[in-house]
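The form predicted on its own is given below as one chain in structure tokens.
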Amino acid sequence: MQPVYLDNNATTVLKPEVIEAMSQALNMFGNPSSTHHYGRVARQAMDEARRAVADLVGVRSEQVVFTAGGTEANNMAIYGAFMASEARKIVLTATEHSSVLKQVASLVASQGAEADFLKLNELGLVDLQALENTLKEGDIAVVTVMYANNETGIIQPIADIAALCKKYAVPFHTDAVQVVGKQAVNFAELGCNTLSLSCHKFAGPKGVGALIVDGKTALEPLVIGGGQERGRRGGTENTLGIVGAGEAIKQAQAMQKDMPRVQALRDKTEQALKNVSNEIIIVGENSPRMPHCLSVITPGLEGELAVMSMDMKGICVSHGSACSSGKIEPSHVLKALGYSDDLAKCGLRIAFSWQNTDEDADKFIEAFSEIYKRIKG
């Protein structure tokens, strides 16, 4: 039997239409920068995908910069904004993805940047008054706040944050990797200056993402090369992946319409976990959350042990971010939300997507209940 896959925040199953589009593109070998026939064929396919990305988030095609994924897009936005500014401070939250935290740490170590971590309220949301107080102090190169957290699914008030940053003329970046493709996103309505996305989070291929730029914010390039992507990101574009991304985006509307069904699976599973034990904590239960994501803390059952035990029963879930899997240490996200080290080691992330069914949820609930009761005695 095929294992039940419930780790869709790490990556999603490719849709059949995406596989077909990429299969047809395997013979599209031309370099899209070449002006001959084969280059033009590749360029046309890439331009079509770029328009699809632009339409998905409501921007012009020239505002889309293709990258190798969300990590590069985040690195590019933060590095680019900092290096283009004379200000020294980078404002962020402690719950950001490692691609943001480590890029900021690198700039602190190598460029003399100063990291200023925003206060979160009891719901895990940015304290807007604290943000405004920080903005009033000045010397800020960029503010970066994740749209929806990859471990908990908690959604930040991005439009409100962007409005404050605009008020004080500070560039604002949002990591929207866990949102784009799953729910409607309009770049202009959000009001941010840059936004990152990654196609393998919504049934597309790995290795391709994009940074959306407003066209007026100064950004120093992170990758320098042959002038591709309007001089903003060097290197021959990943045509095959970009074609797959374009097809995934065409399927995104159907995935968004399917979200009420997906949320019903999440809610059913959440209630079942509460019934297993009143000790189990639903992270962000009273916060705005993405509809597909369920983050729980299982006191007395460490997350890595839970993941391995579930895997032996044919259920694929995760302890937290796939970028830090294999490390038996407390989740930095859960710690930032105020949980102790012991509890932060007991996090479990279950994430549903288009291919999941009621039967998948039932199998998870049955397997988890058995494991939890056995280990807890």
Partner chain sequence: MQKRADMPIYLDYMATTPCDPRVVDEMLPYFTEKSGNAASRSHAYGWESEEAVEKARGQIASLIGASAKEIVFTSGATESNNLAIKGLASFEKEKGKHIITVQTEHKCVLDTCRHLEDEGYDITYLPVQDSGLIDLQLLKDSIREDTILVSVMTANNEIGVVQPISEIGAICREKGVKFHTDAAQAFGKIAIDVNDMNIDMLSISGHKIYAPKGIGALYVRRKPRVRLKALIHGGGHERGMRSGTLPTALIVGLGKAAEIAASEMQEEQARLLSLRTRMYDKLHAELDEIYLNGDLENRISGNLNISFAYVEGESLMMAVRDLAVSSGSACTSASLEPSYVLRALGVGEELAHTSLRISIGRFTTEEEVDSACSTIITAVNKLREMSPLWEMAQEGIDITKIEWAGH
Second form
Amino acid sequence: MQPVYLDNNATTVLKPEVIEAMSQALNMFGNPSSTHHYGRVARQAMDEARRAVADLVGVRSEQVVFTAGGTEANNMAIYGAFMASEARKIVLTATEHSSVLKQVASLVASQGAEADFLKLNELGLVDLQALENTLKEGDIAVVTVMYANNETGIIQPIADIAALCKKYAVPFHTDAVQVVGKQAVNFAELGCNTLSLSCHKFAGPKGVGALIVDGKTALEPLVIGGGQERGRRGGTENTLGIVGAGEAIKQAQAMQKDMPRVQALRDKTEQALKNVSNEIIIVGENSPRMPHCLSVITPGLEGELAVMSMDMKGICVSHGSACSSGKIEPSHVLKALGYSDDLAKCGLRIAFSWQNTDEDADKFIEAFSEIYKRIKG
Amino acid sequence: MAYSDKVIDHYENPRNVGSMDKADTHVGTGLVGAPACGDVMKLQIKVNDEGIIEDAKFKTFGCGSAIASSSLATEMLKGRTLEEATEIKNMDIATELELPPVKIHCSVLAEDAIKAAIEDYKSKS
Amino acid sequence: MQKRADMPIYLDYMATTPCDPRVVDEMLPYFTEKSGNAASRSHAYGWESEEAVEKARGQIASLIGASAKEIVFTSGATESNNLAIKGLASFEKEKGKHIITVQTEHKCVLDTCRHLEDEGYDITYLPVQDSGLIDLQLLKDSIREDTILVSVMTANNEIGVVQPISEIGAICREKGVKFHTDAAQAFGKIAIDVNDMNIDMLSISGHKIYAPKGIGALYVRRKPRVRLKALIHGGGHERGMRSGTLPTALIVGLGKAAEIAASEMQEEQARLLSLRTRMYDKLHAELDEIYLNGDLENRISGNLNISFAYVEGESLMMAVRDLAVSSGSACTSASLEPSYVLRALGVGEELAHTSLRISIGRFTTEEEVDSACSTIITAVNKLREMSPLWEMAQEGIDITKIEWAGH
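Now the other one: the form predicted in complex with the partner chain, given that the block above is the form predicted on its own.
First the chain shown before, then all remaining chains and molecules of the complex.
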């Protein structure tokens, strides 16, 4: 029996159309930098995919820089903006993805950067007044705030943050890895300077992401050499993956249309968990949230144990982000939202997708109820 | 590099490839460019007693656009008076061949070759 | 690779290679039913991916005599080179800030070194001899107290010349300097043993050995340990040296490609060498004044890089457009600059402009080689017929003595 996959914030299953597109592209093996026939064919396919990415977020093709994924895109945006700036401070939230936190930590350790963590309000959102106060102080190389959190799905007021950054002429990066492909995103309307996306989060292949740039913000390249991607990112492009990404974007619209159904699965599951016990905390219940995400804290039921027990029942979920799920540590995201270490160890992340059915939700609810009863006696 | 059909035509079927006797007083020879720059054009005109260019030949070491530019130049020269020949401008060649901006220098070189050939002819008479 | 009569003959295996069908077969399941995140350690989908990744790590390691734990996956050799050089430079900057590399390295190594120069590092760019090989004595003499790294590529991407890696490794080990080699063009093509050769770091590219683009690896020695500062930070994947969700399917592809190379390398290289010799001999027999760039003996079997005197490079490319070959390296072939590699060899600018890099590989046939030879011979003859320089040379004029005006 195939396990029920409810870990769609870690990665998603490829859509069959994406696999088909990549299989077709296997014959198209040329190096897109080569000027002969094979190179031109590969470049053309890559250009088409680039246009698809550009259209998806409402930018021009030249603004799309392909990377190896969301992690590299985030690293590139922050490293690039910091190294190109005279200013020393990097402003961020404590709920950022580890790719942001660790790159910032590295710049603090080796380049004399100073990290300034923004205050979050009771909904887990950036306090705009606090942000403005920070911006007024100056000496800021870049502000980085993730669009929607990978654990909780909480959505930050990106356009408002961008507008403030613009007012103080500070570059603003947003990690939109968990949003792009799942709901409409318009780069210009958001008003950020750079934005990262990852294709395997929306039914595309792993190994492909992109950094969207405004073309005005100075960025030092992270991976140097060869002159690819207009000198912004060296290395022969992952053409196969990029073709897959282009196809995934074509499919994204259908997936977005399907979102109300996915949200209904989430809402139903959420209600059922509340019915299991009123001690179960729905994280971000009153915050703007991605419609497919459900983050819960079950006091006394450690996430690690819950995940293992669910796995034995054939259900894939996670606690915290996949990147760190090998370690048993309280979730840094839940802690940043004000939960104690004990509670932050008891988080469970359930993320639905186009692939999930009503039956999947039922199976999850049943399994969770059983485990809960067993643990709580 | 995407070449226009006209460049490809001149490149595939160059007109007037060849050499004439440099020592002949009716022949003017222009040699322009430099191997290190990647283009050398040799363009020769044969002028009759009425001052009309009755034949033109070229040999070119260079890219497809350079070959096409010199090939077209020889076609344009034939039948012109020397005065009319000096009126051939590089943009006439570039426009006719639809040269991309990075290849405009090829047409400049062709214009230079025409001028050099005329000068050489005049210096002999 | 599908062959079609109306398609150019592919002779650009050093730019990239088609995926081997066996690699494709191995990868496909990881696009479909096995598409978990290898970092998801707590559920079945994640485990399956992790297992596949570890298997590939072993396949790659065994091809260079390393252990699986010493392989770090990256998005390709460019990233590997960036990680090795910047990562080590950053980690060892207290020890010293001098790095030695070679003028003929791949662009990404040179660009990375230039970036480090901006950061206050001191870089020595060793010249090469006419053969393309470095002078070992010069290397030895260039190593200083504050030298932290020597980075010399195994096989050059334009001329295929293979550097004396064992000797370089021995020198570096003796002097206590770390040794990195960009083996993108050598991995899977010549025998490499990181222990015998005293290599501390080695860059690997997938798409040069019949695996897909977008995947590569860096070998990082554990004993004595080489420590690097990561370039891409995040979830702590790859022992903290390289974060980012691992592209399982691509990794499986690279592993399979390494496994195939391990079992077929000897036979394949012998076949390619005989095809290359056939081609070189034919061209030599029919055309005067052609020059091989780089040493013939110390060379990857699939590579020829030849300058055809008195014809111009771009028109030559146009004349041989039924062949997919390159002039200079793929990354720079859109520019009109002559190859810096050939210039470093002392090849004159005229000859550097007229070079073709012909690289053959797994799917190249004898018929293709013969057909390519006749295309090249016809093209060169036609262009020489049209070349004023050839005419002058035939008349006995030394064109180097002419005062060219230039423009």
